[in-house]
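Starting off, we have a lone chain in the form predicted on its own, written out as structure tokens.
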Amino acid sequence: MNELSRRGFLAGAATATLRRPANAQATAETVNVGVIGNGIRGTFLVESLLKLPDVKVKALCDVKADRLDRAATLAARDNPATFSDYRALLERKDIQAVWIAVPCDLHVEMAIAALRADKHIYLEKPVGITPESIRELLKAAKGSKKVFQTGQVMRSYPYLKTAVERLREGIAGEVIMLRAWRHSSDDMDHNSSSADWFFNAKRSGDLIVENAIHNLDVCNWLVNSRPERAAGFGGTLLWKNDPPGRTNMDGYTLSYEYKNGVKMSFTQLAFHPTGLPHGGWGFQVYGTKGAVDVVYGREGKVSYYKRERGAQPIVLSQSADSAPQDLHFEAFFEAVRTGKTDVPGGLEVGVVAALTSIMGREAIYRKKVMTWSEMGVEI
């Protein structure tokens, strides 16, 4: 596949430089990156990559010419080659790392191809939308020495790290239950550039797998375990056949029982009125001594409530980091340069998060209690 001819004038773009991690190698090595998928998320990733020191966006790939041109214009500083076939990008010997941000049903196929091409990989969540495909990905990744990071970016959020650390220290005693939610005031934009696959559950994995996987991964992290069983109910409750042909849910409720005995309640919906309490994202972790409350946001807040009458909440953390996802991306390139393979949101974390989401989805679909063993994937 030849490079596509560049359409239009590529305007230069000034970009800011982020801090270099303190423990990175003193002599930096420029890492050339290819970005596969230049839609909403892919464009965000290109913008983030352009801010990172000693990183060059040297190749772009998308099947839609308008997206490809927009991304090429954005990355004009690095003069990227452009492709409509991701396999041609993977053949480039000058590309050390690939960042994959395509519809969910293509994640496993492209990640396996990138592994075979011996590239470092950043793969957007979910790593896969079926247990069978995830099993194939794990098989392909076995023995690889390349960095493999998933888009479970919340693993790098400082205030969430604080919440996890304090829970591990035992501030709330033994963790026994978790309540979490993801409530939006509206459905995803029906005219979005991602609408052609997002509302198709066979392509997206449904709302829980494409969307709530972030929240469910944080739940796994907070309770330091993975689910053993799941049960739930849900469906398209408000936005019926809207947009036409829609097959993904807009609301559901789930209960999980974790391997370590923790019980969890999770809800997600796309019709939470603005201003109604308990909108947005939240996590409440209950222990034998009290509870830790986590309010998600640009300035995430973590508070501890002691289980005593009249006790006042104690603020444990209130992050002021305006771009916590950048910390996730910086960790990827530090690992590439230093030879580490242990990164926040690594492949195993992504796999467990995806299977947690899939197990919940199948419990709803099949109207039965699903077990982890039924996923048939060994971790």
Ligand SMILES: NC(=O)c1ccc[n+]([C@@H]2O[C@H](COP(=O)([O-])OP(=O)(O)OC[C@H]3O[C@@H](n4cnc5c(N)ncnc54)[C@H](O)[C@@H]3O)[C@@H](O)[C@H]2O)c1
The other form holds:
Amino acid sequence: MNELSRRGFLAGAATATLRRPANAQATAETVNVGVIGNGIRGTFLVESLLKLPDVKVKALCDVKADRLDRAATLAARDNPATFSDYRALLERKDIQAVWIAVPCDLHVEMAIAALRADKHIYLEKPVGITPESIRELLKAAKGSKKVFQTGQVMRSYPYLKTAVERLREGIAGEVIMLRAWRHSSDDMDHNSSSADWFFNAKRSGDLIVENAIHNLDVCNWLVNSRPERAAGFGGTLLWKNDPPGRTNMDGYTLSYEYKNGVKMSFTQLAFHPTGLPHGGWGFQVYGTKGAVDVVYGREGKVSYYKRERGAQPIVLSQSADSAPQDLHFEAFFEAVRTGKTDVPGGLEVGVVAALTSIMGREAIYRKKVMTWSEMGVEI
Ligand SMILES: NC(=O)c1ccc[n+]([C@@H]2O[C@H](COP(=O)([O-])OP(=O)(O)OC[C@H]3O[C@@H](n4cnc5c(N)ncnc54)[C@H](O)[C@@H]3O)[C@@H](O)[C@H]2O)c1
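One more: the block was the form predicted on its own; return the form predicted in complex with this ligand.
Next comes the full complex, this chain leading.
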């Protein structure tokens, strides 16, 4: 899969007109943002920030000069200061919020530093790639009055909210099982700018933590719980030592048992032939009365299937834009301006999503059933 399709799939088309939320008691005060990490995702974030009312991109940071220059050109309207050391950016008193989009192994370190610098934070997913580091992050965030939003952007997608609401109302009865998958037709682009860390499991957290964390977070949301146990198998099945030195997986199968008893089956792979059915992303939530099907593809579609033989599916929600991420970003600034801290995809959601993914990874690595308590993070 090329970079555009891997990243762009999530990035989606940002809508051109952005609204100030109707219920926000917002002041028109400008919020100055610093963006740390100006690679593929950081560039998308800068583009999104530039479209938001009363938001300025006042600082940028990247260790690679060409990326810093490119981002500075993109944000020239706001005349941003540029830094190669993120600590110097954090010292700037005129920056109220930092958006962090660096390789995954650096997330916790930078987020803790940003908390200490008393900034509002948008931190890309995964919040962390080890339980130990996530524990440190939670400790540092305790008592913070600042907004902390994570890159679990799917928490802001209206069609998924509809699926969750209808399931909570009991449309499918009691939820008992879930089947989900993320099947790509190709590996991540080996020439991508993020290939220098993505294929190194020690830096990315491995495919499941860097990538399927979005899917697993949606599973947690649909099921309204968090897993208690995980077991699975996987590895580098097709793309062996390709690119050379690669340590992350390209295929695995996992089973989870949730705290509320729901059983879940999840697969991810990077070799699904384009024409073969059931590629892409899917979520099928089975209840005692029927099942809810969530399709995330060119469009976002949620349908309900009653168990009765011959019953026609009922479309619950349909969205032409399957990845409306701007809503997530708008919610961040609404929270900054109104002082409310319960943003969609907040720190707790990000932590549970990361631990869900890490638990699955460790079950595969250690070839054993992993339990939530073994990760030693209280949340
Ligand atoms: N939420 C989403 O939907 C989504 C989508 C894509 C990527 N991401 C996440 O965003 C993050 C970045 O991914 P990417 O694809 O943009 O990677 P990338 O490699 O293209 O960009 C990362 C940038 O960080 C810079 N960097 C590395 N070390 C740094 C340091 N110490 N200080 C400052 N800059 C530093 C690199 O030079 C690079 O430009 C990853 O954590 C990824 O998982 C999230």
